Each structure stands twice: as structure tokens, then as C-alpha cells.
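Only one chain is given next, in C-alpha cells, and it is the form predicted on its own.
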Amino acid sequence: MKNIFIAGSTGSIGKSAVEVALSYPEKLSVKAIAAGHFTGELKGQIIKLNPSYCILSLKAEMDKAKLEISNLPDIKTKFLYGEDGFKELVFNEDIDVILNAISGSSGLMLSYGSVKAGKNLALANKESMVMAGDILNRIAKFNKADIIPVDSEHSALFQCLNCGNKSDLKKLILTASGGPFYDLPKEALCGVTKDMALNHPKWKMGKKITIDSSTLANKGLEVIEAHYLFGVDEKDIDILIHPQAIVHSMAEFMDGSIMAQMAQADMKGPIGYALSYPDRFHGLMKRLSLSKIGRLEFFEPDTLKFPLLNIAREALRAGKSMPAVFCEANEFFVNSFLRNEISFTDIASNVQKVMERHSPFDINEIGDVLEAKKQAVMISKTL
């Protein structure tokens, strides 16, 4: 039985990992669950659950959590709020594995205060890896705790990494549908509204990486976390288009081999793995008929049309504090497009100034990705 923790339990990822320990409770028992606000869908979650702790971000959600729970007396849960509330969480000594699904650069603390406590990580939150992938790394090894990814792409080379050795891969494979703009020309996406790009011809997700999917930014932060996850060059992470969505990443290795880790697009599978790992759950996803699907497609992207694929590896390869700068000014121009201030192509455009008036320095503590992410902010506002 592995006791987890699951931080953002009400977003896409959440609620899916809620959907596994609820089908799994001989394997899996939730401890603790976290949220922003108080919901419905928390209120749900904890009639569920009966979890011993639940986090909200104030203290005036947390007040709102137990007034609603209060006349609910067979609920043993304790309520927690804010930084004060994770820190008591990742250093229980019940909690096995803590599940970071929080969204956006707000997750990062949650996967540091993790490895330091020596936790396993299960991560959804890519933006952590991103921002301080070397730190946690370096953690992580001293406190022997295991960094497993939830991203689809991620856990699919992790996966496919088991196949051979590390000395004999060549390079990664990372594939994406292509979101709900790739046959779009190139001179319509200036007209691309909040909507259009919040229409995901494939998943349901939160609106942030909703965004990142229509941009293509996704697969440039999941280049830079492929490189801090499995410590490989940015030269030899490819990204193909690949509209079936059925090949979630692939590794090729020396001899011309490659590896190809397929299933449905559902997210249960990478939460299951990662909750289940080294293990697999039985009957965890439905099963794939490959001769149903019939054809599988892939292309290179257009790096013209979508240009944060090329600014991201820049970051990359600039280094120091350029990955956690262009991870941060992505996410504030993302949330400035979700609230019409900008269009939909000044996102990539908006990034490339801040990063081009940034000087990189180096990070060694966690301290320094929270100074490049204020950087990265203070350099936005005044674009």
C-alpha cells in the first residue's frame, strides 16, 4: 500500500489521479489532497476520500472547508492552509509519494520542500523541472528520493529508457498532436482569440497549458525538462508532430533502434505508472487496437509558425537562469492573453524581449530560481 499526496486534486490531473486511487484501494490510500479553493469538486473529493489533510492556499478557504464539512461527522480530515500547511505535509512520515499537479511556476516549492524531505516526486508540474531541474536533481540523489514524470511525453521515455542503456541512446523523440492550430496558415494566428485557442481538438486541461498546447510552448518547456529529467543534450531532443496522438515519445537508440511507448490519450496511464512504479496496474487504461487506428502520422513542426519551440531551446542552451526566465515570462504573457490584454502571437514575441534584456547568472540554491522568476517579471510589466 503506498499512502500519496495529491496537490491540485481539482485540475485535469487531480482529478484523473483521484479517478486511479479510487479504482485501486488494495494499492493506493490518498493521505492528503490540495486545492487553491474550496468547491464543489473538493467537497466531493473529500466525501470520497476521507483524506487525513487537506490544504487550501488562505485561510479564509480553509475557514469556508470546515464550516462546509463540519456537519459531515464520519469526515476525519484536517485542514491546513498555505506554505505553513506544505511543509507539515511533505515531512509526514505517513506520506509516501506526493503527486505535484499543481499548475504553473507555483508548483515549484512543493517539488523542492518534496526532495529535500526525501519523497518520492511523482511530477506533473513541468515548470519545476524547467526552472530549477539541476537542484532538484542534485536533491533529490542526497536524500534518495525518485523524480518520476506524469507529463505523457516524459513518462513515455521513461519508459522507453528502460529498453537500453543510457551509454546507447542516441536521441529522444518527443511527439505532440500539433493543438488546434497546426493547418492553421501562419498570418491567421494573429487573429486567434482566447476561445479558438482554449478548444484542444484532443484533451480537456486547465487553461494554462491549454494555452501552451495552441502555442506550441509546451513542447519547448518539455525539451528543456527532458534534458534536466534524463540528462540529455538539447541537440539530440527532437519533437515531431503527430496528429493520432497514439505514440506518446520514443527513444532511438545507437544500433537504429527505436522505442515507441503507445496507448490512448489518458492521462490515467502516466498517473498510474508513476503511483504504481516499478509495478503496473492491471486494466488501468482501455486497450488499443492498433488496426482500428489505422495510420500513424508524423511531421516535422513549423518553427515559423510556431516560434517558441526555437526560443525555448535557446534558454536551454543560454542556461544559467534563462530556462526559469523564459518559463516565467511564458506564463505571465499567457495569462495576460487569457485576459485579452495582448494577442495570441505577441506571447512568443513578449518572451523573446524579456529573454534578449535578461542577463543570465548562475543558479545554485533555490533562492536564485526565485530571483530569476522575479526578474522574469519585473522585465514583462514593463513590456
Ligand code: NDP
Contents of the next structure:
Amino acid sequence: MKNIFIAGSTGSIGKSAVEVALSYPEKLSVKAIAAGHFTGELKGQIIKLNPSYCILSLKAEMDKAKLEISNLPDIKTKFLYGEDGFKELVFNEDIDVILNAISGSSGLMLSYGSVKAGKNLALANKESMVMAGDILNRIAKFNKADIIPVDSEHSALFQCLNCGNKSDLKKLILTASGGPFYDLPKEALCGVTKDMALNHPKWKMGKKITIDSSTLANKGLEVIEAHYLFGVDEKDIDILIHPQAIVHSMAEFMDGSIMAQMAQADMKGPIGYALSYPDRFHGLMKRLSLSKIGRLEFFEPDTLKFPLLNIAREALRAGKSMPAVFCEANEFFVNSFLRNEISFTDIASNVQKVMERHSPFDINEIGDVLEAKKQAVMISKTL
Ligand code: NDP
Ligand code: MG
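For comparison with the form predicted on its own, would you give the structure of this protein in the form predicted in complex with the ligand?
Below: every chain and molecule of the assembly, starting with the one above.
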């Protein structure tokens, strides 16, 4: 039995994780959950799971939760809030695995706290790896904590890399569904609205990652994430557009063999694998019928139409504080776009401007990452 803490339990990944846990009650027990706000969804989870702990991002939300739950006699959940709540919980000996499914850079401190406490981290929150990859790896290694990717491409690579020696690896090939604007002419992108961008053809996800998928910033973040997770150079990480979203990524070895991981486009697969690793859960996903799918296609991405791909690569090549600045600036302008303050194409041009105005500095400890975040926001606000 593994005892798990699902952070971001009311989001797209979090809800799938709760479903996985409820499907395998003999293997998984949810000891703790966390969300930003006290919603009906969270209340339902508390009633269904009766977790020992629930963390809310703010005290006011925690007070609301306590009030509502106090009249439910069988619920024994203890409520905590904010980063202090996370700090207390990561050291709890009853928790074996922490699934970080918080969205955006707010997930950073939980990833950091988890590996510091020596807890195995099932990592959906790619932003924390992008901003603080070296630090998370170093501390995880020191404290013998595993970081197991939940992002579908990285889960695929994690599985493919088990098929050979790291020293024999030639390339990582990340696949991308292409997003909703794959067929739209470049000139039409400036007219893209929030509603158009939020309509992803293959995956139902939170708002931030859905916009990132439509600009392909998501794939740029994933190149950086892959670099830190697997220790592979930027030049050896390729991207292919694969509209069917069946091959979730590939590892090419030096003899010319390419290992691919295939499955339904269902996040329960990577979530379940990260929680069952090194074992697998029986019947986790619907079986794949390749003859029904019939055709698998692969294309080169259009980096002129989606400049954030190359901007992310530039950030990774520059290193130091630049990946964190790229990540934070991108999040800042995605939020501006979601508030209808800037156009779709402004996201990329503004991120580029922030990076041009930032002088990269060394990242040695978590405080340096927080400083990079702060500087990125300061510059972003001037644009
Ligand atoms: P959602 O926006 O759907 O959910 C985010 C969750 O995090 C919500 O439960 C939210 O609660 C909670 N949350 C936000 N801030 C805090 C905080 N400070 N403290 C506690 N909880 C908080 O996001 P997704 O599930 O789509 O994505 C989560 C992460 O997983 C992202 O980093 C994303 O890139 C990654 N990912 C997602 C995939 C997907 O298919 N969705 C695929 C691969 C990776 P509330 O709403 O109450 O604020
Ligand atoms: Mg992904």
C-alpha cells in the first residue's frame, strides 16, 4: 500500500489522480489533498476520501472549509494552509509519495519541500523542474528521493530509457499533438481569441497548460524539463508533431533503434505509472487498437509560426537564471492574455523582450530561483 498526497487535487490532473486512487484501493490510499480554493469539488473529495489532511492556499479558504466540514460527523480531516502547511506535511511519515499537480510556478516550493524531506515526487508540475531543475536533482539525490515524471512525454521517455544504457542514447524525441492552431496560417494567429486557444483538440487540461499547448510554449517547457530530468543536451532533444497523440515520445539509441511508448491519450496512464512505479496497475487505461487508428503521422514543427519553441531553447542554452525567467515571464503573459489584455502573438514577443532585458545569474540555491522569478515579474510589468 502506498500512502499518497495529491496536491492540486481539484484540477485536471488532480481529479484523474483521485480517480486512479479510488480504482486501486488495495494499492493506494489518499492521506492528504491540497487545492487553492474550497470548492464543491474539494468538499466532495473530502467526503469521499476522508483524508487525514487537507491544505488550502489561503487562511480564509481554510476557515471556510473548516466551517463547512465541521457539521459532518465522520470526517476527521485536519486543515492546514499555505506554504507552512506544505512544510509540515512533507515531513509526515505517513506519506510515501507526493503528487505535485499544482499549476504554474506556485508548484515550485512543494517540489522543493518534497525532495528536501526525502519524499518520492510524482511530478506533473513541469514549471518547478524548468525553474529549479539542478537544485531539485541535487537535493533529491542527496536525500535518496525519486522524481518520477507525470507529464505524458516524460513518462514515455522514462519508460523508453529503461530499454537501454544512458551512455548509448543518441536523442530524445518529444511528440506534440500540434495544438488547435496547427493548420491555421501564421497571419491568422494575431486574431486568435482566448476561447479559440482554450479549445484543445486532444487533451482536457487546466487553462494555463492549454494556452501553453496552443503557443507550443508547453513543448518548449518540456524540452527544458527533459533536459533536467534525463541529463540530455538541448541539441539532442528533438520535437515531432504527431496529431494522433498515440506515441507519447521516443528514445533513439546509437545503433539506430528507436523505442516509442504508445497508449491512449489519457493522463490516468502516466499518473498511475508514477504512483505504481516500478509496478504497473492492471487495466489502468483502455487498450489501444492500432488497426482502428490505422495511421500514425509525424511532422517537423513550424518554429516560425510558434516562436516560443525556439525562445525556450534559447533560454535553456543561456542556462543560469534564464529558464526560470522564461517560465515566469511566459506565465505572466499567459495570464495577461487570459484577461484579454494582450493578443495571442504578444505572448511570445513579450517573453522574448523580458529575456533580452534580463542579465542571467548563477542559480545555486532556491533563493536564487525566487530572485529570478521576482526579476522576471518586474521586467514583465514594464512592458
Ligand atoms: P489545473 O489548473 O486544472 O489545476 C491546478 C490545481 O492546482 C487546482 O486544484 C488548483 O486549485 C491547485 N492550486 C493552484 N495553486 C495552488 C496553491 N498555491 N496551493 C494548492 N493548490 C493550488 O491544472 P492541470 O491539472 O491542468 O495542471 C497541473 C500541472 O500539471 C501543471 O503544471 C501542468 O503543466 C501539468 N500537466 C498537466 C497536464 C494535463 O493534462 N492537465 C499534462 C501534463 C502536465 P484551485 O483551482 O482551487 O486554485
Ligand atoms: Mg506533456
